[in-house]
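What follows is one chain in structure tokens, specifically the form predicted on its own.
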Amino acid sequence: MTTQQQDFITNLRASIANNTFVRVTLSKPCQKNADLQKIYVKPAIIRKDLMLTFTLRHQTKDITKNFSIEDGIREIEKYHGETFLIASQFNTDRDWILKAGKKGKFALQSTPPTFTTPPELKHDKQKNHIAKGADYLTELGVTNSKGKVSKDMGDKFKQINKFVEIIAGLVEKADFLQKKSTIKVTDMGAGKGYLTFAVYDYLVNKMNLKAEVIGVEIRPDLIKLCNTAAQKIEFKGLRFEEGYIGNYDLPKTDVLIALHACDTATDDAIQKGIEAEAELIICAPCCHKQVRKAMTKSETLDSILNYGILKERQAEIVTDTIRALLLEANGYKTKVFEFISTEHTGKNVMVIGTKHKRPVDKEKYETEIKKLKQEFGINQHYLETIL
């Protein structure tokens, strides 16, 4: 073991004796097109017993093992050099970054802290990232005063847990943390700020990260609505302005969400993201009457599109790939799944785009696109017309 893997490790051991310790990073794998991303690794209370959660992103799955802290830093030094190139390890009082190099040379730096609070070392079994008594459910509603979830309120409560579940795994393993001292947010068609709230109070209470979450929204009784209670409960990062998606002046942003935007305002939404080169794009699209009606018969798909609910099925799903396709073609890595059940809610198809740096074969994708709208008789996706 050279000089530098022995003080990484030995900083390592210092700052899980005295609770500075945050996370480690294995990233960069030796081998092109590795199966392997990824490991993330955190403290956390099991069984009353520190140990090490390892989290190993694979490209279709993440695998989540736990070690003793013995045992967790032998797979850190086994993975390290061997099956990645860089170890980062985050300390609230100083970080440390092991490059592995030619010939067996490692390089050891030190920066500044990336995080400054001290990790919540509870194991969070059951994924629930938000509590009942929140106040700006009550604020909005989905809670009474006593904390308990108010009466017909039962699936938006559901709706809002799932989405702070499926940002917190997005965001918390999200390489452009460790580079923002600030995260900046535009929730696209905001509507009564549920989801805004919810997306805000995660990033500031729960993750102790400073955030600027923005709300657009068309109508004005809702963005007083949000903008009073936002005050009230004393969120001084969040706020909610009026505008059209489709021509609202979208600064910089990190993260662009746009949830049951109708029609072409997905759309719109992505190409904003993409344009501000938002790290993550996430939207729960709505209805898909673009494509519907510009989809026509063909011999291959008569007996589909002979019948009104299978034709409006199959425009979603034209519609959804090709809007998968085209973040992929602008450097995109893109995931479609439903996130929530039917039984909360129909509109249960979220997309997800993560900004990545790799080159891109534009014109593979193209290609793609042209076989489909071909195949169903579209012209064009309205997607592609403003991109």
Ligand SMILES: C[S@@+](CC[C@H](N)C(=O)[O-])C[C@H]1O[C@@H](n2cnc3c(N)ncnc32)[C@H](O)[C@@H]1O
Given for the second form:
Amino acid sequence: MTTQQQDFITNLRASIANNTFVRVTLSKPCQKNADLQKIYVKPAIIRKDLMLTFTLRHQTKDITKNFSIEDGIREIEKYHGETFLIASQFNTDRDWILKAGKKGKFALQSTPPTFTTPPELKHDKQKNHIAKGADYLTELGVTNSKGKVSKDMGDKFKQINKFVEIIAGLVEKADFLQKKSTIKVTDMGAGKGYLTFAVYDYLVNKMNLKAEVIGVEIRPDLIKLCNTAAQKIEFKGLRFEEGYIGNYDLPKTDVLIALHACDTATDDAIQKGIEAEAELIICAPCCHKQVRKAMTKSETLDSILNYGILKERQAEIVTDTIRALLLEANGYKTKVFEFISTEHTGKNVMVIGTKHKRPVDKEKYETEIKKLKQEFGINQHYLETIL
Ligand SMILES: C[S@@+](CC[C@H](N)C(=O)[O-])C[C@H]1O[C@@H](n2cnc3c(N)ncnc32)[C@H](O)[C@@H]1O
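One more: the block was the form predicted on its own; return the form predicted in complex with this ligand.
Starting with the chain above, the whole complex follows.
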């Protein structure tokens, strides 16, 4: 360890001991395009012990880990230099910035404190963007009048919170969205509106942004129920419209959401989002009937297609891979990941496309799609056809 690193750690130990420590931020990843973007380290009391809480900010999610003080300091030492170039230590008396340079050199700089009050040492189990306590949850029956999660609504509650966490990660990173005078969001196949209300609540009530959120749904009973609830709790920029996704005349939209819209309704939604040049397209596909039916037997596939559940999973993988490739081909940087544990829902894959302006080698993606279709004997992928 260099003298600068040692000094940084010595100061950190001292500030934790003196209760002047506010937080450490590890920033500037060594690898360009790294998934792990930043780490925030804060002191917290957990089960009566002073610990260090790490929030690992990835591109689309936050992961929280708690460490004892010594283990936490070792983690900071490990991450700095290896994964991040800058470690900023904020104390109420002095800040310390440690920068990793070329050839293993480090520079330590001291600056006046950014924060002058020490943090509250409470373990913040619920992040402030989490939905708990929000009026709409009670209105939709997720929580009771005392704010307790209703019976049989535990999974839905977890799903809503996870979704809000993902949205929060995306919005916090997307400066251009926050700068818009009104963020326009359309949720296709909104169902009972849980996630539509959640996104509105997060943008307007938690982030203080102006947003116009529309939920599109084919069932008139749900439209009525959701519009009544939105009016009752005065979510003024939220409304629900009856419509069939494939025919819906999508107005200018910044964020297109389609969560668990059945089978090819997801494709219709993606196509509408691409056409409307939405900045973000967020979908969690549901069933994959179209491709499952289109898969024909072949030498390689025979053994898989003989087993229903494996055929189902194979169809899911092929369908969503082609969706991701089509998004890429249309100028969206695309991620596919599991957004909630399978214990809460089996439909847990999320596909997120973020619009970019870089040139795209469309042919490359078309060739990949063609190869996949040939390999799996698929003559048609619905999204490809409608695009
Ligand atoms: C499984 S629910 C999901 C609801 C909500 N997005 C969620 O994740 O909680 C799917 C909803 O999409 C609606 N839906 C399916 N196909 C649709 C279509 N083509 N146009 C409009 N709504 C559709 C269904 O009526 C249903 O309410």
